[in-house]
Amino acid sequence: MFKNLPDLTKEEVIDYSMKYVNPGKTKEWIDRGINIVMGKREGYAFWDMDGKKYLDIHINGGTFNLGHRNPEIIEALIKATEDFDIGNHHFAAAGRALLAKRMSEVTPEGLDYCVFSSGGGEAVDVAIKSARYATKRKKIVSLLGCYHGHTGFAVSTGDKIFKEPFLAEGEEGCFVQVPLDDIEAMENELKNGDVAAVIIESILATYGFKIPKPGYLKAVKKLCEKYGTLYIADEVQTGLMRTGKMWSIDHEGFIPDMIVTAKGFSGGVYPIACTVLNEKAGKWLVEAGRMHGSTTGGSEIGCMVALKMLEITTRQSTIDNIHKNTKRMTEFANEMVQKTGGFLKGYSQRGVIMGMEFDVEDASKTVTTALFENGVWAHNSRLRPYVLQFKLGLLVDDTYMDELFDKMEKGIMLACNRAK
């Protein structure tokens, strides 16, 4: 099965994963007969040990907006070795400094500054920790339903089914959230004049795709600018042309403090994410740059992995290909909203995001488990799980796509079947 690593079966890796990894998380996929182990991977598909071949339209994410193992990722991977290593932090770099230029040109006007990390958690982390350095001020501001990551001030930005486990809802008073479209309640708290930054994922990942109402995120964006407080968008899931810009704030006519990108950053080969800073948010850069660091964030190899992944992602024929299947995923939820007789009650979508909301109470108990059987992989949403996430990568030809709707339609025809 795998070429570099001694024979194993896939009784033997989830046997291995209860004593040695993560029993609770092995179990409960188990439980719900969703006992993949990932083999042979290729493209937008991937196949268990036993040999069956899924559809993969959860993508980690984001992460394989490219695919997995993209050939000319691989060849990036490789070429990098044979100048690179994971590098010196303490050091400038040439894979940093080109990667950083090239963030300045496809970021928006005046984030100019790059912090590398190894995953988003980290990059967010980066972005907090910025923001309080140039406002003296210790209060984040967050929505009720999101998802930052698991680290450190991460996770105390995020629901409480995520950090009250850890015991990780941070000093008292210092991480606050409020509801999604409340302008009221936001100003509410930036208008004491003691926040240092509100953090938003543009579409609300992990809440189902969730869209902001129009003009409410600019609208935040000015309170920020009224009262001193930083905006961090968290572009972890959206970013990377995914919603047909490149970024998702591109979308809402106003230009962030902060941007943090990864997953697809990465290219799905090498782990690397970034917090795109202005000068007023990189103050510290300037002032105290010796005060952060990260080993293994910004390596040398990873910066020309996600250069080229930078140059995949914007070439125009990419761009086309988005555009095009953006329509057709709008169509094909169309078509399921009709044959299901509101079973699909409806769906949210920008570019190739879409969350499908099912008359259900746990998509992946019905609808996530019907298209599993069915050759195709997709993930509920954690705090709405009625929600369905399809989330598409950037390259599929239309071949795939027949297919994938094709396998789409059966498995959710027969989850509405099961529901009656």
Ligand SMILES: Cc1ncc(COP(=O)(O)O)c(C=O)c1O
Contents of the next structure:
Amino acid sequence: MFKNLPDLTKEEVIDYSMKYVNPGKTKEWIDRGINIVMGKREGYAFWDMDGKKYLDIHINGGTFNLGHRNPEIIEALIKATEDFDIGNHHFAAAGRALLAKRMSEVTPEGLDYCVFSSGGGEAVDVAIKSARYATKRKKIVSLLGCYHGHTGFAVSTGDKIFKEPFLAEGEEGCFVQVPLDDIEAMENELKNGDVAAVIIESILATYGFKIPKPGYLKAVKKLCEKYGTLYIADEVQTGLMRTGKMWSIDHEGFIPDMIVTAKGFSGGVYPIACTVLNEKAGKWLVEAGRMHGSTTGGSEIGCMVALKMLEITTRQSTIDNIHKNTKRMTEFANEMVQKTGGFLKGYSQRGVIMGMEFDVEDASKTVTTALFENGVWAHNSRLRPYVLQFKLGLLVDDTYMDELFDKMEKGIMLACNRAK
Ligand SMILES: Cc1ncc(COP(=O)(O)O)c(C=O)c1O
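For comparison with the form predicted on its own, produce the structure of the form predicted together with this ligand.
Below is the whole assembly, all chains and molecules, this chain first.
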């Protein structure tokens, strides 16, 4: 299976994972009948170690935007090792300098500073720390149904299913959640002038790609300006062209104080994430620059990989492909609403990300399983389990799309017939 680990069996991997990695998670997937151990991976497909092929429309939330083991990314990674290693996080560094300069070009005006981390949760933590430094306030407001990662501050902003088991609610009143689209509730929290930041996923991914009502995010930003609060746009799942624009926030007509990006930022091969900050949010970088750091976040190899990822992502041919496939996804979803007689009730879509809402309580037991049986790996929303997350890669071609829709139709119809 693996060129350099020819003797390793799937059974051994599962056995070691049960014994040494995470017995709870390993068992949960096996009990659900989804006992994937990724073996070969290529383009937008991977093969289980038992040889079965899966089309990947989960793409780990955008981690594989450019596909699994994209050849141009792999080449950039190998080339980077000829000059670089992780580097030293204390000094100015070629990789970080070049990547940060490019990021300032692909983010809205005024977002000029970059702080690099190893993962998205860490990058969210950086955004929250930055807001607290800049405002000298502690309180953070997020939305009910949001998810911003599992690290310290990030998990405290999230849904209670993520934070309660680890007693990560934060101090009383420090991390507050309000309902999506309720501008009055937001203002009630902000009006005391004690909120450091509002953090919002521009589309609520873990909540099944729920898109805020038109104008809501802009209205929140206005309130932030009124009450001296910073606005953090979490673009970990929605950024990097997946919505047809570089950032989902670009559809909303305002500029946030910070943008957080991760997942696909890694090109799918080298962990790296980034918090982009404006002058106000980046105050600590000028006044107390050594007060936050990460040894491996912003590794120079990772920076060279991310630079290549940005080059591919911003190509006109990539953007054209996204627009074309956005249309194909819409057509497919409309067709499936008809063909299933409403079992697929509706969908939310921006670009090549889509939440498909099914007439079931828990799509993990029906749709996800039926798709899995038909060779498609997709994942339902954790917080609204009746929604399937359909996340298409940026570079998929027509042949892939035809194969995908054929398999998805079979899977969805199977789930539909089973539900009758
Ligand atoms: C919107 C959002 N923010 C932050 C994160 C955390 O990223 P990471 O898993 O790299 O820590 C995730 C991860 O799924 C996410 O979906």
